[in-house]
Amino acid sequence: MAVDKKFIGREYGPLTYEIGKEKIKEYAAAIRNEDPHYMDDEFAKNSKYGGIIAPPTFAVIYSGMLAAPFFMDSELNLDFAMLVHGEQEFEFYEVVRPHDVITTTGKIANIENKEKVDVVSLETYSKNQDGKDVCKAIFTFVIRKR
């Protein structure tokens, strides 16, 4: 069964995530990015940022949290056995630092019903505790039809 286009515009969130310095370091190590801006307190303290910052792709952590309520939306009735991650895009606006509190909201931006697949795009918007835009992300999922 095709994903109904009536769900375009359906909103999710807000969800909040507090950025931790150790989580930034763990993430940087996990993606094998040893840039001292992400890992080295002494180096980062003397950089233009004045301390550790999160790698841009850390956005997948706080913006990706919105995927859970999207996936669990019983009205969408997504077929998980047939769902694959298509792609993701990010636009970055502000540097993310430890102790930032990021709030993410989002919506289903598009649903395309094709012959053999449905393509669903979830667009998220993340702001910091000062209300400044941090990141826009688009997660695209492909659901193969049985």
Given for the second form:
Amino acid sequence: MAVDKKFIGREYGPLTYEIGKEKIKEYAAAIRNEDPHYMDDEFAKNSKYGGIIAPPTFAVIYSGMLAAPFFMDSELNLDFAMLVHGEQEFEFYEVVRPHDVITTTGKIANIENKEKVDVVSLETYSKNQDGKDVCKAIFTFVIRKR
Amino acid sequence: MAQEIYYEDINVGDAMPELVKGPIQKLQHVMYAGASGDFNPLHTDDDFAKAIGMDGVIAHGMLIMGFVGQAITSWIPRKYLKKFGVRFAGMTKPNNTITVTGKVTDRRVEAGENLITCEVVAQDENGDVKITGHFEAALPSRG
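Mind pulling up the form predicted together with its partner chain next to the form predicted alone we just looked at?
Expanding to the full complex; the earlier chain stays at the top.
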């Protein structure tokens, strides 16, 4: 069954996420990204950032939290077995650091009903504890029709 | 690791330094699942993957986007990166080796910012495309 276009504009959040330094290191290690900006305290302290920062794609962790209430929204009736992550976009503003408290809100930005697939886009907006923008993200999911 | 980079030093057609990742092991899928919180068993459980008609587990698309992000911020300091978007074009399987390449497609001064746009692609050892994407960065001027 197609995802109903009436859900365009439906909002989720806000959800908050506190950035952990060891979580950043764990994420960088999983990518096998040895860039010391993300893992080496001593190096990072003397960098232009003055400490460890999060790599750009770490945004999927704090902004992607909003995917949980979206996926679990039973009214959408998403067919998980047929769902794939089709596209991902980020716009970056402030650099993210350990102990930042990120608040993310979002909405269903678009739903397209095509012949063989539905395409659903979730747009999220994340701010830090100072109210400054850190990231806008668009998660686009493609759901094949059975 | 990214060194300082200036707008004047970048030309349309310049290549981003290539990054080779892998071969990817299933262990890395597990590490990525734990680090990211994405526990979809399609990425870690061969029995589950086979039950839904796949040959076996596939990597998280976001792991491959993470490789592309690594390639970018190994070249351009993180704080200059403004936009980064990808399309997931193909599945990545265990033992694939991923090569990330890119090139500058545009440079312009806009609203006082020195912007560059680059296209990026991630391919496996057979040339099969996993990700196509683009990014935009605002660079400092030597001026």
